[in-house]
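A single chain comes next, written as structure tokens; it is the form predicted on its own.
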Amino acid sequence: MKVNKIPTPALVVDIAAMERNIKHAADYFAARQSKLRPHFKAHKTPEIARRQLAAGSCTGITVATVREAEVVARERLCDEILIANQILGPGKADRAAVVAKQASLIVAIDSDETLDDLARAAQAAGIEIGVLVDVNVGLPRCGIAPGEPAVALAKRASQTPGIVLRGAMGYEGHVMGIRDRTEREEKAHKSMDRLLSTVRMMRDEGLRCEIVSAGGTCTFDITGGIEGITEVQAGTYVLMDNTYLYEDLPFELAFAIHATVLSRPRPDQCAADAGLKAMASDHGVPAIAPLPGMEDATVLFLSDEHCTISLPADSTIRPGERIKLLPPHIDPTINMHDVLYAVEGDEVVEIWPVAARGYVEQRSI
């Protein structure tokens, strides 16, 4: 099929830039004592995430919700899944354990109320489930505070039946907006020091500690090479998005939201058939790709079924036509889709299920 025959709008990867993103992460990590774990949460698809494990140079997987661990172990992508999330709520940990019986599970913790959550349902299940203590290190989201707090965290989990501690983590994530490539960097080690300085208390207390991860797609160099973290859990970096194209990361856009234009009220203006049902607005509007006709074109805004652009008054975009938009945030736009087209040239080659979007547990699925 060929890409101006998929049903707009649509959601479609560009296999060849995919895959070099996907070399450039697993070359780094090869020569280096940290690895990768990838983020499934980036593009909840299969398909992808065997492609970045085949690369090489990664741990296992990282998900954000039990739903997408349950996809993990059931597609048998990997040994190790780990829920950098905390997860507490009716079933959660429930539905964990069974993970738990299928592939080697870690869950972050940061409270004493996810760990009895976490122990309780692994002693019903006859299991264990590891657990990293997730310590904040400066994004005001989660995480337990640093030092005696953490190390106190770390010893009750040792101590816990059902529960193995592995170690601990901290996510940089009020970085990554960060352009600066030296702003960037110090801010990202002084996140680091508060992590690695609370690892060190807890080997002082004789606690297990062999994960150490941390880091994203902004940070994979720089939070990669600090000496004691041993992985990163990078995801956008497969994919990219409109908001991550810094000089210095080596990544390229490897995906566009294909869209069809509606219509063209007046010669300035122009409406598409991808608005906020299509895909994510939390860090704008998207960018729209160079095309003829579409220059110097802008969104103006979205709204629930339209992208109203701008045209400059000589543009010769007519309904029926075809466009790329460029989203800025990749993560929430993939999971208001079924699928995404992968596609080589202009030939749509395979069609790949985003198997883990939602929530709820769905064996149809």
The other form holds:
Number of protein chains: 2
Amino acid sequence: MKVNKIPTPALVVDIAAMERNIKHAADYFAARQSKLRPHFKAHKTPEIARRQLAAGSCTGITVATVREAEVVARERLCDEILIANQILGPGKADRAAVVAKQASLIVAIDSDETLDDLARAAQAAGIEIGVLVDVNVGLPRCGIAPGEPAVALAKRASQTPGIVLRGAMGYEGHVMGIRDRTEREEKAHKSMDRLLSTVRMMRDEGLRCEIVSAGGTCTFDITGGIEGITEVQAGTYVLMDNTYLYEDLPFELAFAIHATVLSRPRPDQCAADAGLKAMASDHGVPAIAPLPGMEDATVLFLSDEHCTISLPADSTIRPGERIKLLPPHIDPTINMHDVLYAVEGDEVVEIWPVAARGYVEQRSI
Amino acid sequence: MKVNKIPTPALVVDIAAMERNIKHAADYFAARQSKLRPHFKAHKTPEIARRQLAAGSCTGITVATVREAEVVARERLCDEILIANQILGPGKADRAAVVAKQASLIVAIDSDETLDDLARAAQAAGIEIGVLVDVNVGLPRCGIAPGEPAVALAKRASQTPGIVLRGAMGYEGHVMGIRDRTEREEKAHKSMDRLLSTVRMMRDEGLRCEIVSAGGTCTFDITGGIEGITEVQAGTYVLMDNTYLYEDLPFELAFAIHATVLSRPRPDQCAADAGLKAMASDHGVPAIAPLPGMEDATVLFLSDEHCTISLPADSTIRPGERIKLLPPHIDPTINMHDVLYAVEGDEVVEIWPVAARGYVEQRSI
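Mind pulling up the form predicted together with another copy of the chain next to the form predicted on its own we just looked at?
To see the whole picture, the full complex is given below, headed by that same chain.
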């Protein structure tokens, strides 16, 4: 199938650009003590994870949900899975215990409740589940306070049947959006100081801490270069999005939404068939890839099924023509789609299922 | 299954509240010349559409995409489907022609391109497809200019083999967000004047115009009461969302996202397991349903898998507890999910597939 025959709206991956991104990351970690544990949440797509792992320098896969872990285990993508998130709520810990029978599993904990529920499920299943103590390093979301509170939780975990303490993690998510390299470096270091000082306290107490996980796409070569960080959880780097296209990062856009112009109701506007149900809008509207007649076009707003675009009045674009939109946040965008179209040049060479979208395997409901 | 056993995050429909909404709309249209053609795009869920149609006063179903029309036809929900949207791009018109063999199909057109592609597909399939001329009534998105341009397109449609001109439509979407009833009425009337004056011109030319479709949830009893409007395309009314809860509308919230608190990293904050992959954020963050310990809680921000919540410091809420979030925009929220949990009291009585999510039937790729 030719690229221009893909039904719109559709998510299209440029395989060559993606492979270059994968190689940049693999090369970086090949030359470091730290390794990569690519974050599956960015794409939820086994075919992409296979290519990330095949490039080497990876310790396994990072995921955000039990559902993602189930798919990674079912597809036998790697030997060890890190759920870099707390899991609580009906069925989650028990489903994690099933995953832990298929692959080595590590789960983030940041409270007694998260530890206890996981221990209950592990004991009920007769298996062991690894844990990382999730330390709050500045992002106001999850994570236990650094220092004594984190060490106390680690100690409890180390003494809990069914649980194996493996180390600590801390996600400096609040740093990713800082475009200035110097400021980003400074704040990432400050966050990692919080994590690493806690790790030192854990080790002083004789607590096991072989994994220290942190980082993301925008800090992969900052956090990844800090002594003591053993692995980085970057995800977006593999396809990239508009938001993270910083000059200091070696990654390029490997991803676009193909859309068809549906209407040109006035000379200075058109509407295309990709809206809020085809892409996430939390980081704003998408950019438009330059095309003849679309050079100065900008997206005005998204509605459910439409992207309304401001055009130069002399644009010759007509209904039926194809455009490419560059969304600012790929994770929740890919989450809306069932497949990615993987292209080489103008040929669709594979159609990849976004196998881990949703929260529960539908056959199991 | 009890409601508190539903795995989170999950979309939960209160059947009793939904049935009251359905009855309010059916009662209104039972007493009018205009009828309802409920918009399937709001929920994409055949089980809900069946209940809307069973209540009476409906002419069929409105949809926004070919995919939705395919599901409505496959499920034999009604005799006549209106795609109230332009359809252009690979395969769409030909797929519409397949739908037109299973049910009477009407499609919006607003340009020669939309008419010609539909006519090509209808002729190739040896069937007829109905069209409504989509008139721009003020929403800056799609729709041909009122008056002469619209009439000229209608005339061309009436003379095109494979095409049957059925009438006109115009969506006053720009009016929905106006909370003040008087201003909303005034602007809806102004929009409908544009549509109805065009309809008069069409009839003066001897052009067929048996369907005049317009309106939405917030104008159902404004637009629906204007002489000459034959049907209303309301969708959200059936479940409602936070944005449209105007005092002058008879509809109530029948929908919530159930989430589990994952972490309480500080006394004044917690994080729950429903984020950007569980709900749309284009209309802002969700409200929180009042619960003990959550009375003064507000959502601070959403990230991919988390909803970070500001708490009163004396709140007793702990990780593992359940909360309910009320999202401000249901259409793109439901679009992210595979199922809706339908509850009566605290019992889950059915699990309904969101059968028409996505753009292409996956088996057909």
